[in-house]
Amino acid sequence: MAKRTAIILLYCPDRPGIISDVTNFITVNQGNIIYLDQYVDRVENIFFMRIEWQLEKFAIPEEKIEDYFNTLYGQKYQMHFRLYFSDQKPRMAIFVSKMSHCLYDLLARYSAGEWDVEVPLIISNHEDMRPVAQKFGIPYFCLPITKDNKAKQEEIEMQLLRDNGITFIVLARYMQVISEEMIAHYRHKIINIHHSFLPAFIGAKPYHAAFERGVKIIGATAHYITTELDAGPIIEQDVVRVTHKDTIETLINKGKDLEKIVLSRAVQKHIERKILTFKNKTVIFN
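Show me the one chain in the form predicted on its own?
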């Protein structure tokens, strides 16, 4: 069984001594560092770091680590940091509408044990995906949304998220705009997936428009959502080539395959606590 670890993700203005102080904090207190990655944005002069260490012999009680670290180094270096423990599994809510490809992929990876995560519930605005949820034994909540009941239904959604201790949300082709309140509550914790034709091919039929335009590549983008639609920090992207032989149907199928892969990569990085956001960009640690 893997030993329990602590993880700190941090960023701050770059200056000498940060790595030395952070690693010294761990080693002096008998922690065994098992992961360290860092990056300096030389344009912004910002230092980014992810460090993980074993807690087996660590001298500081885990409930005091955050306070000690902040007092000793957080304030000194003007750090923004988050502390995680390996045995505290992220709790993921999945939002879905009528398309099943991303939902099936997420649930297959979850039930196969690929991800160290819990999935307490699935929320939808349609009944279509209930049989999928039932196959995997996950509670399914259908909350149809209209312009007249949207605010009330989102209150119910927020209560469900609170009741189930949800730490992040994945929009598996959920075709509703998320409220500013939910975005603020789950800042940089709501992952969306969409085709990468935006903003060129907007609307309900982007692959039809791309087919008419004769594109040679199609792509997918996974990102954290913000109040500016489809403009949040990008986590993962990929493309696949297409040719004149492709039909609208093959474009759609290739797009679905790519969406599944790109979304799963983004979700995995989030679960592993390997993403830092700064302004409207992400730093993704290996």
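Switching conditions: you have the form predicted on its own, so give me the form predicted in complex with another copy of the chain.
Just this one chain is shown here; partners and other molecules are left out.
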């Protein structure tokens, strides 16, 4: 059984002394640091850090860590920081339309216990994936969306997310535009998989566009969605080689393997609290 840990993800203007102050804070209070990674963006002059320590002998009561840390260092260094505890599992909602490959990949990992995550529900605009949800015993809510009912259905979705304490959303090939309200509420917490190496082939039918252009590689991109289409912070990308022999159909098939792996890598990083976003980019800790 892994020991309970605390994790702090932070960024702030770079100044001398941050690392030594933060590590001192933990070691002086008997915390055992098991992870420390930091990065300085020298263009923006911003310091980023992820630190994790075992709580067993930590002198500060858990409920006071955030307050102490903020008082001592957060204010001093103008930090943006988040504190997590390892036993607070992220709660993931999956949105899906008609394709199963990403959904199966997510649920297979979840079901095998690979990830420290809860999946309280799956939301879809179609019935197609209900049998998959049932295989894994996960509640499935079908909310078909038309021009007329969009606002109302999204209200129901938001209510479902709230009721289930959802902390982040995965769009596993969900073919609907997400409302600005939901994006604002889950800022940099909605992960989408786009089936091209962004920024190439933004928008619909990227495989058709790739075929048309005659590219020799195709890709997939996992990113946090923002209100601008396919323009949010990129988390992970990968590509696969194709040739003139590939048809649109074989491109789509090769792409499916990319999509599911790239999406799952991004989801894993999010679950592990190893992603910080700044402006429109991500810092991904190892």
